[in-house]
Amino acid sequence: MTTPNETEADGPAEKIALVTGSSSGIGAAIAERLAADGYLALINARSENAGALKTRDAILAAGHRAELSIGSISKVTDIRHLFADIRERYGRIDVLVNNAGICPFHEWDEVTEEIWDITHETNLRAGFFCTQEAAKLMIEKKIAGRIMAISSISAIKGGTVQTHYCPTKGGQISMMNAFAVCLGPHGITCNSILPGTIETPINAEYLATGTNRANLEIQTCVGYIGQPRDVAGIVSFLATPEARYITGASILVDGGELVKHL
Ligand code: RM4
């Protein structure tokens, strides 16, 4: 049996990393970081929007490689199209970061079936079927790949306006754990990253409201809110051969929010 990450791929030497939802925020920072690490970063967004173009152009301007991989991942058929395109264009995938996510803030008694469904489709179901497609291609090409989910501290900690969102984040962890068991024999690792509050468009309005920012800052050990690059660093490490023995792990990147009891 080959040692994980020592398998030889039969595709081109170029390594491919797909980051779902990478037109802004944490996803964009991850794509930039993986491109800086030498991957051809595939920027995914629902449509060829300004953010996706900006992310790609920033990577190219830095002298690294990126291409757009546009397509919705909310329906399983769309996901299969996206991966068929990746297979045709590159013939391989080395890293999949299941990052796409939404967090429509709503009080628990205002959550409708539609809000529940779209949150679960985007945050959990899409990650499952992207992982299924990526893993098939990795196994076929004998690639000791890396699969990650950008979960959240909210998988563990409740949030007043996140009752529908928290279970999607918990689900991502158990899903990565289950995939870690299935894919470990192929040298593929599956891990979850749990960011705390990170400054991104998803929470820009929330952070700008009243004392929300100050309240969140004080909840951390370090006294400030994290930046997208703080999450990109751990993704970068998990993608390396040095991280071959880390699988089924849940890694907090929260400025110590979870351990600080006020
Ligand atoms: C996170 C966590 C953060 C919030 C985001 C939108 O997973 O709960 O505090 O800013 O969701």
Ligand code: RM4
Second form
Amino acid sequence: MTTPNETEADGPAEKIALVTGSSSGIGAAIAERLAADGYLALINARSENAGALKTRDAILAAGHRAELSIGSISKVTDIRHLFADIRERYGRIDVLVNNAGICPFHEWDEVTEEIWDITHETNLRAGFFCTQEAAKLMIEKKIAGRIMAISSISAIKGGTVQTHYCPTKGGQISMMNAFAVCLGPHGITCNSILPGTIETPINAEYLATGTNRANLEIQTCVGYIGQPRDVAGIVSFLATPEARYITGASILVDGGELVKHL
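Okay, that was the form predicted together with this ligand. Show me the form predicted alone next.
Since only the chain itself is given, any partners or molecules it might have are not part of what comes next.
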């Protein structure tokens, strides 16, 4: 037995995938993988910066399709403008990956209201309203879409300089679970992905010190630090028809870091 939306999701030659914050790191790897899977990858960044152009050009050079989808998601009005542009240009969206996020390190007693607000606005509020807009378009076009949030292992294990950040990552999981309930009847799945330590440009300087890298590697079961492609591979699978029965899930991509320290 198939859902009413399943054929629509599998049929069109061109499917649209938006990855927020995809100008570098995990977001760029996800965009590149989805493009390789046959999606038109929309590269999102606040501005047409060098990173966004690099991601787009790498996808084009590989013979796949990508376009820029420039726009801030810091305000709800900005998000609505972004999705209005997607509606006008493409008329549909098949995959949304809520990847954009920030993690400003601060001790718990140094977190200000401003730091708290910007972290929650970027990591949690933006994901909610992006999901809301994407889901409206998916339902309207009868698309069995895929929505994901890139959460973090920090949602479970916490961190000494992340007391303001961890709640946003836990909130992403709760949010995806709630959306899974709401959107399941429309054939739309909603899942969370929880990376552990992933080597990106953000932590490259820290990992360049051998002792820092070794200390993080030993925390995992596999003995090495993850790469952005490890997260992108899970996104790729969740976007397939084979993953249609997976929703409301929280998938760890941490090399066994959590289980090793339980």
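Residue numbers count along the first chain shown, from 1. Values in this document were obtained by computation on a predicted structure and should not be read as measured data. Each form is matched to the other, and the largest set of C-alpha atoms that superpose within 1.5 Å is called the rigid core.
Fitting the two forms on the rigid core leaves the C-alpha of I202 displaced by at least 2 angstroms between these two forms.
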